[in-house]
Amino acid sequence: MREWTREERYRVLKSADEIKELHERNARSIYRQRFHVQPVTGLSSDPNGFIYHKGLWHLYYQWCPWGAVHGLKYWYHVTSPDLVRWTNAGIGLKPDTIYDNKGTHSGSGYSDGQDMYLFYTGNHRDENWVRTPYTCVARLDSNDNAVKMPEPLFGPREDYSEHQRDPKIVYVPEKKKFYIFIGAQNLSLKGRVLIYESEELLSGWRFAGELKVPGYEDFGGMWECPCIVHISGKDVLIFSPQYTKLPGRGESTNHNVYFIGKMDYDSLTFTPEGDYQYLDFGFDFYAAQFAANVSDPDKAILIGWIGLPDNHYPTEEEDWEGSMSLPRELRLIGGKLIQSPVADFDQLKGEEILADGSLPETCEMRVETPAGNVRLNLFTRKDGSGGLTICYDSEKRVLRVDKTGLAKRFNQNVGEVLDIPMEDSLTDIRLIIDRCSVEMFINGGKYTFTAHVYPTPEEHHYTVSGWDQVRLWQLGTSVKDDFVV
């Protein structure tokens, strides 16, 4: 694994020509995705500014152009008419002011119907490398260029650690106020969310207080990427707790969870209806964000980063890494978020493929099962050996995913086996397979599991045992891997 100097990681991109050859190399990788948003070069991480505005979906992601390394972060911009076909639009935010001299870090978008705004964390560091995070805002002009306000909305609070970032902007009509949720860490190194309020979008911001979630005062060491949405009469709070190990998650210290409950903006209290739930049970899912400006009150749209902050992946050797998950439609049913690919994703489905044990590099697979133990091995060799093992224990009602059989093993120190404890019996799995990822929607989307996989050319077969029905479809390409900077 390459060692990067600080100067290399935090180098300013001055011309697209500096990374044109890198893009050409990256684009030749056998692991470039066909229908997942991925970095034009280098590293992509958190999704940002996800919003529907004037008939178009806008999505940004944190981007380090030089390679698979966390360094100087830009926002890279992609757009879509339907959440399926994505086009590269170039840099959305640059670290070009004193307030964001070492990176434009995560945030969210807001549309008032006429104008669109991007709220982000300006990552400032002084000559001694001391960090000061600022909450900043930019407005998109008629050419989709971001015009930054000359001053931040507010700076950090000194009674919390330097970890104060990822502004989520919401408007609450009954209060006639805007609120910003900030992921934070207190001086005792406990995860928190700070809330700011204002009657005006671009001025008058004041600290309202700390979000209270009864029973979770000591949960996690930092709450990254907080996001809140109102669905079907209930509030859903998602965030990514860091620096903590959670039950059944191996050695990982980065997670994505959600609460269903009620948000009281007078007392700044989110009262959960039950325990936290995992947003995704997979090895690689983080920093998820709800799309802003979704008109259906019974639906939310969500996207996450297929990756984790401290993990490393085989494409690092090719100087690129990371993908966005498929955009997911979420509904509340029976006290759970039910997730599925957006409806228009079916546009990519081609002819049904004969289920003969050969696994295309991009496809959709659907399996149904009768009661009992079942097993599915993906990405096996031709003789059926190795691969990603998915097996269900009907007595324990546990679905286990084991990637130890893959030729390219990675993040072994974090864990290679994860379980999904299920409340009900396994009935079906819908698997969406791209060139270096697999997303599983289990029991109609009641459970999801997302993972990076890097099959070798010999690992494109599968075996099944105990399944009632197996069906496959070829999937088309919907992401333009163009060099746009």
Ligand code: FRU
Given for the second form:
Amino acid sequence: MREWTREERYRVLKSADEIKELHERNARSIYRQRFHVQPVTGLSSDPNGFIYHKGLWHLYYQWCPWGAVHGLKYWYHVTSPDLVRWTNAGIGLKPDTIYDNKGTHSGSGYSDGQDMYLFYTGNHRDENWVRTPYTCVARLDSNDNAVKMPEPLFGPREDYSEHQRDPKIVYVPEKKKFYIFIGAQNLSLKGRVLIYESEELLSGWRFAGELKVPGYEDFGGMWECPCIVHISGKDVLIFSPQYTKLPGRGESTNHNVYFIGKMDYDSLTFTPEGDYQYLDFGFDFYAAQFAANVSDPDKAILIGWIGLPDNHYPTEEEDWEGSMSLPRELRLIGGKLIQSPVADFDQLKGEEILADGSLPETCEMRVETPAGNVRLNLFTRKDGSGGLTICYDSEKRVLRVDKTGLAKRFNQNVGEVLDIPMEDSLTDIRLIIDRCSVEMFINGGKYTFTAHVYPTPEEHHYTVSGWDQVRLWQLGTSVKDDFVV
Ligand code: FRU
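If the one shown is the form predicted alone, what is the structure of the form predicted together with ligand FRU?
Whole complex next, starting from this chain.
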């Protein structure tokens, strides 16, 4: 693993020429994704500013241009007509003011139909490296360039720690008010969400209070990337609690969870209907965000980062890492979010291929089981050895995913085996395989499991046992490695 000095990590990008060679090198990797948004160079982490505006989907990601390292963060902009085909659009936000001198950190988008706005955290640090987070806003001009408002909307509160960031902006028609949710940590180092309110989008912001989630006053040390959506008559709150271990999540201290319930803006209380649920059971899924401005009241669109803070991935050797998940369509059924790739994803589906044990670099696989114990070994060698083992124990109703058999092992200290405890019997899994990721939609999307995998050229086979049906399709390409900066 390369050691980076602070100067190297926080270097300001002055010209695209400085990363052209890196881009060419990164683009040659055998692990470059074919249909997932990935960093133009260096590192991508959280999705930001995800929104539908004037007929186009806009997405940004936290971007560190220099390599596979968390340093000075930019927002990199990509657009899509359909959430399937993505075009690199260049830098979305750059750290170029006193308020964001050490990074334009995560945030969300807002469209009033005419104009589109980006709400983000300006990560200011002084010469002693003391951090002050500001909540800032920029408006897109007619060329899609973000024009920042000269002053932040508000700064941090003294009665919380320096961890106050990731503004999620919403408009609540019943209250005729805008609200901003901020991920935070209190002075006792507990995760919190702060709520600000205003009648105007760009001015008049005041602190409304702390979000109350009864029963969850001691649940992680920081709630990163809070996001709320109203779907099928209910509110869904997602966030990424960190600095804590959670049941069944191995040694990981970074998670992504959701609550279904009711948000009361008078008392600033989110009343959950039940316990928190994992948004995804996989090794690598974090900082997910709902798209803003989705018109269907019964559907939400979600995207996450395939990766975790403080984790390391094999492409670090090639000076890049990270990928966005597929955008997912979410519906609320039976007290759960039911997730699937967006409907248009099927455009990428090519010929059905013979399920003969070889695994193309990119493909969709569907397996179905009548009941019983089944096993699927993906990314094995030709003789069936090694690989990622997906194994169902029908008595315990547990689906276990074990990555210890892969040639390229990583994040061993965080855990290489995870279980999905299921309420019902396993019936089917839809697997979407790109060059360095696998996403599984289990039992029609009731459970999902997302992981990075870095198969070697020898590891492109699979074995199955106990399944009723195994079908495979080629998948096309929908992202290009264009060098747009
Ligand atoms: C989550 C996070 C956010 C922050 C951003 C910085 O991964 O830590 O809270 O805004 O990343 O890149």
